[in-house]
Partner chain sequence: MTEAGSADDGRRAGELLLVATALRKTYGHTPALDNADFSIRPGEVVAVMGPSGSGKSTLLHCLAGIVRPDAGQVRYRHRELSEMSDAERSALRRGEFGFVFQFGQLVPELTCVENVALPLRLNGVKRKEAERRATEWLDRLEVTDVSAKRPGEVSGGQGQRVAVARALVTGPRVVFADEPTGALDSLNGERVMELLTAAARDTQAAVVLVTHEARVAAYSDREVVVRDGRSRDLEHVA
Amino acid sequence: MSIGHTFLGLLESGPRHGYDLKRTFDARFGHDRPLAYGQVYSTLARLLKNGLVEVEGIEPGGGPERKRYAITDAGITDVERWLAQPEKPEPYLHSTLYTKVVLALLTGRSAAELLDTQRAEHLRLMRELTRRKSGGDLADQLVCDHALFHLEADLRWLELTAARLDQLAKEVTK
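Output only this chain's structure, taking the form predicted alone.
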């Protein structure tokens, strides 16, 4: 995810302080990975340097001065361009899990046990996401659905690989 572009999109609704951007980002997009304050301010510094935001005002506070950032015309153009570009689908052609299965076979360990353990972990996470989804708002439901669909695809791969373990073992141990 592009944090800079996300900030630009959030700034289109009006100027904000870095703290407000972090709070909104975390509430809408960072449920599982909230932003660190250092990341917020380094991103804002980069956007400022690139002319995509400007400091609209500075207010004194209890600590350091609070800068209010506003998006520039160049920032609006940049976020429009980013939103219009489709994301590149990312197939998992270099899967760590596949590597583990092959290495288990090559070293005489149980690839079937590895797959069973992984299946259990996927199912555990799917149950957790399903619980989260049932209590969440629409945005959280959509995020959980995205993750669940990917986990379902992984489960299908785990089942297919388990069914082909003997054949794979013969191929990798030639």
Given for the second form:
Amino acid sequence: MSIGHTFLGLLESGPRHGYDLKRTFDARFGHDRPLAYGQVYSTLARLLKNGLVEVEGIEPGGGPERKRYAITDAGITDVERWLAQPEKPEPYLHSTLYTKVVLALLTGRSAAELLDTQRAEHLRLMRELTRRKSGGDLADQLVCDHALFHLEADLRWLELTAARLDQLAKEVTK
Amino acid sequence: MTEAGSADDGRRAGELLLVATALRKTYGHTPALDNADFSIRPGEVVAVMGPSGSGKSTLLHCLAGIVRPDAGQVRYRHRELSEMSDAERSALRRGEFGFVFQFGQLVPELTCVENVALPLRLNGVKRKEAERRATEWLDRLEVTDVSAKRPGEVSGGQGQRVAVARALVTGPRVVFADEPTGALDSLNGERVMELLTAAARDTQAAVVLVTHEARVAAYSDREVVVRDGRSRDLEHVA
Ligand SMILES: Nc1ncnc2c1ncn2[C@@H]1O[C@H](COP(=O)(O)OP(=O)(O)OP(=O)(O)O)[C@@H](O)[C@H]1O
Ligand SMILES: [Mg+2]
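Alternative state: the form predicted together with its partner chain, after the form predicted alone:
Once more the chain from above appears, this time first in line as the rest of the complex follows.
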């Protein structure tokens, strides 16, 4: 999952300090793997270098934790692109997809559109595997079937999430 | 719904076989279709997906002229279904359309070969010729051995293959399939889909395939999602 993009998405609703970003990230997306501070500041340094965030204010004192970061226009464009781009279908996508859905809801973008785009991408791959399967030998068929069952599971998750978007929107924005 | 799209659409543009626009249908206070569009070309397999109760079967029934929409048009080739008489519409269903439903809906009193021959018999084909052609289709669907049995004496998977043979025997231009694999295990379901889509491609029949299973939809060329009675063509997403 892209920590940089997730930070940008979180910064879109307003400037934050590094520790605040870390806390929000851990609470929403960290599951049981909290971010290390080193990771937080190296990510912010990279975003800063690429012009995707800027330092909005420095409070008296010293150290990186005093800086308040704000997203730039280039940063907004970058989140926009990331959210609109479907993920390459592969196992264990759920955490990236979940993050994208929540960020779309938080930033007032269409989560339904994002889910449909991903669904189309999954189905494209499923069609390709299905074609390969009908032309292949038993070994090909078994390998393709394995991938197809996983993709199907993802698709069911996409459908279920689409059906629960209103509920999720209420929870993440409250 | 956009009719222009990816590069190979250009080649086929203008040959839309069945086109529905702005369909609405309400049952009592329940809106089943709310501004749904649909189109399909010869030889194309289109999957119709969406949550239960979203209007998929209603859409299929409107497209096939079984249910009359409250508003909107369904055009088959150059004719508007609503402008046809009941007799013309049922002739169209018998002659140009084929149907497969979740539970085969075979006639229990007839043998399997008689079931498959039935649509031909209704179109005036002589018994011997009808049964010869029916046997060819049973063969193709890999169920020759059940010819002489009645539907009650065959398995669900065999019955569903017989139903597919019956849908294809008249050489329809459009096959309407509503959850055709719904009652089958995945191996049988996929074999039925393989046989159905291969046969449809050979004869250039279009297939409208309602399914809630992604692995079944993966046999299609394109997917339309119906939600709350509205359709969305995923070919043109992103
Ligand atoms: N003959 C009917 N009389 C009354 N209501 C109907 C009739 N047919 C469908 N409906 C209603 O219209 C809506 C759409 O039904 P439809 O059968 O088209 O859904 P579906 O997408 O095919 O669902 P499923 O996946 O469960 O088959 C539902 O709310 C259903 O209850
Ligand atoms: Mg239905």
